[in-house]
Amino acid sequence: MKDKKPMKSVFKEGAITSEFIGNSIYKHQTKTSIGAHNIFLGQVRADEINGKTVSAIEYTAYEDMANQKFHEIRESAFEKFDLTCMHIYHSLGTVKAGEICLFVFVSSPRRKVVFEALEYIVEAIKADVPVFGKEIFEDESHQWKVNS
């Protein structure tokens, strides 16, 4: 079993961006033990409601709660899945439609673990991480975000 990992924040103000997630990846060219990493970027989606536009997405979470479920979903995932590493970033404040609000990347010694264990980290946080969103449309109104 490996060491547990200490608690740390996974939240950024506003969006994720291409630089942030290219230096997280370059770390880990020089790790000679790891086979394959995966990655999962959550984008913010212009979805169409009620026939307005989705432009943002401000989110909000309760941030001592939701970095105890994060450090949860990451312990569980180092025991489940061989993973030689593991990030994992989540917005809050506003994000625009376009831009990444979720990054979730893992590494292995082998191929199949990633994607399975990717597939498990995301849909835990989908299930289980109190972060909340707040679509906002292109005239300025507002609704909640459900899950989807």
Second form
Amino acid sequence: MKDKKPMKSVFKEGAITSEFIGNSIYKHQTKTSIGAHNIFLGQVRADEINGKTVSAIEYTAYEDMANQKFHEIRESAFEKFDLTCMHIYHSLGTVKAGEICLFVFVSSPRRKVVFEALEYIVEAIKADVPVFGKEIFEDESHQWKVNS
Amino acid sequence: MKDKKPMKSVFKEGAITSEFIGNSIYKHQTKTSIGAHNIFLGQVRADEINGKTVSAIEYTAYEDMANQKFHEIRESAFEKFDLTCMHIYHSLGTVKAGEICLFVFVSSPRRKVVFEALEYIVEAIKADVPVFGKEIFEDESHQWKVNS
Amino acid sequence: MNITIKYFGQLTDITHLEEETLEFGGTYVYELLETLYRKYNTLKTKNFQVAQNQELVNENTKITGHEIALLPPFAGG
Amino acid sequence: MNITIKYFGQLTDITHLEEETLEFGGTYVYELLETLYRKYNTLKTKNFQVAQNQELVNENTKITGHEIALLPPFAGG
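Cool, the form predicted alone is there; where's the form predicted in complex with the partner chain?
Complete assembly follows, chain above in first position.
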């Protein structure tokens, strides 16, 4: 049942749609050893900075290294936690305010496991994966996003 | 922006579909102060117990008290955590193995908040809400589920 | 007084009904339980909590005439 | 030797290119950085890490000839 595929790209061009997420949930309904799913979604905020509002983030990445890091995070999470499945998707390119740029999905027989695993994975992504975000304001000026 | 509606029933007849969940995610894309969503899904496991396999759970509840408890959990979570929205849905009636019986959805500007809030809410639901589950085996015999 | 009692989950396997109204002459929850144990032999062997007016109460709580519910272990989610 | 250097995020606002190949005569990462600081004045004021062969390295690491990347603070998710 372990869904441990060989290394593949987690990047998707543009926003991650709610249909994609719903469909991903649907596909797990044949895996009847799963008792608990936990999903994290990162959504682009229309932050106001010095009177200007963020209208989108343009994501770029050092893709080869990023995919390697995603792979390491995945291997390490499967080692630490009793997970049945794990899926990670991250946007590249333009994602508008209100749209989803990160989708992390973990499943396990038991709920305690998914809470721990999901937080571990999301924090590792924020800390270790070379992804860069250019916050585009409504007047087309920009600033570079930094994870806090 | 606080989505604090008056008390309403969280119960839905039968399984919670992936379309419903996807649509619920979609509706949050207009709320551009949100930066992080966290979703918990409880799925019915086809557990094997003494050689028999669970094919479905039939949920019943002490509905008035359960809705009161859900309301208290909701109020308490909004007090403890900086949440933008919170939604809880629980199935009543028959939910087959592989189908979803619990959907908890929290959103906030920041990710740390959603991790803490979601776990708090799910644990409170398991502990405090009078919902009962009859595990139906393939031969139509049953046993009563108890939360661990 | 007349008291409405609701049964849930596995307790309904014993009572074979979900709700009944009883004439009750006592004062406390434990007295009501004794009445019910006489009526339903195996109820005493079961693990359950008592709610009055939708709040959990203990055996020494006074019966107020509000709805009483017998709640076996919860299994939500 | 010839070294390919990749620039990411805000560093591209300074370099105005994402990748270039340089002839490099030194041995260590810090020597390469000195070369780059001479070429791009304001690069020195920026916060970034260096990766060689897709692994983060420090200033005293030897240059092996693999791809070098200059990585400003991450902003995934």
